[in-house]
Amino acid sequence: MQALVIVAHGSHLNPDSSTPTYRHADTIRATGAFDEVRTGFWKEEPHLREVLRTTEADEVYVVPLFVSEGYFTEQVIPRELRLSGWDVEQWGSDGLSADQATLTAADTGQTVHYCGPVGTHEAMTDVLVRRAETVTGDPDVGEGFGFAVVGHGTERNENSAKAIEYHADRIRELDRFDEVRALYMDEDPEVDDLPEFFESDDVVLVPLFIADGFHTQEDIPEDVGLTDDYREGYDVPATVDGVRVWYAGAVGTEPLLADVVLERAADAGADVENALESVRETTRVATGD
């Protein structure tokens, strides 16, 4: 038996924080690739420290639904799962290259294949691009458009900025969009000044966040100038200083993210080839392309 456990932060304050996690778990569960698909959270139930106890399989693939490597992926999750012998040096990561480590759960004896976060996997680039297709309703979107990938910035998490730059570079290499920029909330270049960084008349703005919350629903729309008050809503696209901004919301809400979860598990040895094909096809239907 093989099981998949998707772990995420969750929130006591935002009930929608866990919604993407449950949706991606449902998508993967429907493929039948795993005997069990479970979810665990740091700030919600079922809690990280209990999730392995609810899993019957002897072999478990754990995929963190996080944007970057850092405190949660390197300390909190391994500790709460009680992974014996965990040492972050096993990854030997440069902040982007965490792959997988095979360990034993101390209290259950299960073999755990602990994977790197979804946000640093190369397949996340495809999800960012799909997000542009979804928000514009155009599967061929690119020519005449700029693309902005947005995150917190290095003052909060150096590795978060690395992930943003990594995917911005990969999208730029596709030579699909006229311009591609990495922008930040907490440092230059700031998302507040988005029109200054683009010559394109249309710009797709995609936050590299797993779930829609305070930053993606309130801060970014107001900072960019999509609206003066997020409670009043805004148009998509909304024109800011002559630029039509197509605000896509958190990338983690895109159905194709389930594919990245499977890619992480596959990299760790899970047999999910048929599931990968199924999820890619399912999410194409879901987004209408």
Second form
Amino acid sequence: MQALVIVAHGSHLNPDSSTPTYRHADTIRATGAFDEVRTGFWKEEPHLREVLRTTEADEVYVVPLFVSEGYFTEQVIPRELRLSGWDVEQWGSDGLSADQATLTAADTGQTVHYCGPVGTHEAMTDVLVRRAETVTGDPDVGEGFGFAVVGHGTERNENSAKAIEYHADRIRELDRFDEVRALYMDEDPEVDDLPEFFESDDVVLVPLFIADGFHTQEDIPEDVGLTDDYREGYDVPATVDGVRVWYAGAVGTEPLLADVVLERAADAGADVENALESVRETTRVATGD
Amino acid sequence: MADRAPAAAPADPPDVTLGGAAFDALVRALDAGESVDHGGFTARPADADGDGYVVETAAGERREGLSESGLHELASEHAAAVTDWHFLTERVGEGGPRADFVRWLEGVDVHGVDAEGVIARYAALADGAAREWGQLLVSVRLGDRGDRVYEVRHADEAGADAADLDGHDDPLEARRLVKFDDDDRYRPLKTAPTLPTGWVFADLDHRGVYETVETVYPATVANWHREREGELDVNHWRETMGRQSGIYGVIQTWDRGEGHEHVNWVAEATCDDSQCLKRREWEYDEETDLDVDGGDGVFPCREPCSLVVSAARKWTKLEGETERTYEFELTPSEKEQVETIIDAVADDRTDEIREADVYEGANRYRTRFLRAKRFDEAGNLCGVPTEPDEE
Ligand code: SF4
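To complete the pair, please output the form predicted together with the partner chain; the form predicted on its own was given just before.
Up next: the whole complex, starting with the chain shown before.
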């Protein structure tokens, strides 16, 4: 028996925080690759502290639905899951390369393959691009378009900026968009000045966030100038200083993210058979609708 | 429920038919060399020198050398015992929270699995047995082949016609159903007694009922099961706060070794049965019990939850302030009115106070009058500034 447990932050205040986690869990559950697919949260229930005891399998793949390595993936999650003997060195990561560590959960005795976060997996680049396709409704979007990945800066966590840079570089290497930039919310180059960094008339703006919430629905739309008041919403695209900004909202809501979760588990040794194919197939409908 | 048939006489088990699946499982078990002893029906393969199957019944009957069809005939006569064995042993299995919960629902721990126990349970199940789990009413009834059909709904709607409720069959739909209360407010605590009404899962199997209940109240069955096994791992206030880090690390400073009154207040504020249906089993620490009641919930709470941890962080900061003496001029009725308003908010009663009920201190007009009279332009009660130097 193998189980997949997707762990995420959750929220006491924002009812939508858990939505992407549930949706990706459902997509993977439907493939039948795991005997069980469960979700656990830091701020919702089942809590990280108790999610493993809701899981019957003795072999568990835990995938953090977080955008970068840092405090949550290195300290909070392993501690709350009671992963005996956890040491971040087991990931041997440079801040981007965490893959997996095999540990035992002290309270349940389960074997836990603790995976790196989805946000730093190379497959996340594909999700960012897919997000651009979804928001423009054009599966071939690229020519004539700039692409901006936005996230927190180094202030909170230096690895957060690393992940943004990493994906921006990878998207640039695709040679598909005219320009690609990494932008930040709390440091230069700041997302507030988006039009200054692009020559293209059209720019897709994708936040590297898991769920839509305060940052993606209030902060960024106002900072970029898509709207004066987030409560009134914004147009897609919205024109800011002559640039048409196609604001995509949190990348984590893109159905293809389920594929990254599966990749993480597969990299850690989970037997996912044809599930990867099937998830890529079923999430494809998102394009162009 | 009103439309349920009266209970059958205990000595007279309801008619169940031995289904093919149950009989096949019996044959499989016996052919694998196992013996079956359940509900007064005992069957085993013949010894090495014999042939066929051996069956003994509670009525004292003993048959040897039975062929498969002979076995079928006897098993059919004892369909209640055989289907019960098949359900509990083969389908539900043994051990773990799900199996324990399914057994508890139909009172296996009360009635047992001997001949009388099966009869008593089948009689009760034919009528439909129901138990409450938080605000859920979980019912189970017997299908005509000894299978079980489960239903889950809000306990306040016990008497409602299922056709008047929104029917669901996928347990995962419960995630969406329980996200908001009946007033459309987000429910951050799944075990708050604000479960919305208007829905039913009418046709679940034993896996579905467990999944549904665990979706509405996550990990409650898991922890209840541990408690029944004597293995509930309670983490008390001090160890839980001691474990916190990052922005929550500050909570540790609230415990100054000067008693645990502050934790009594936390538990009274958040864990009371009026706020949360879990039965609080955590205390201040291993040695020091809190002075407030943990509640009567069927499922336990094993450590302060994330909502309590978040609130405790705020309280730690607020409680770091030093007290001051303020002087306010109020009439006796105004003093009482302030207390009534605090009570009304704390008991979430403001919605119930009628618009024109000016006899109620927390009434909106009464409260607006008090504000008009006693607040200055800066919103200070009786014109007394919060900081003395603001004067
Ligand atoms: S800590 Fe209190 S409020 Fe939180 S789940 Fe336990 S009993 Fe309920």
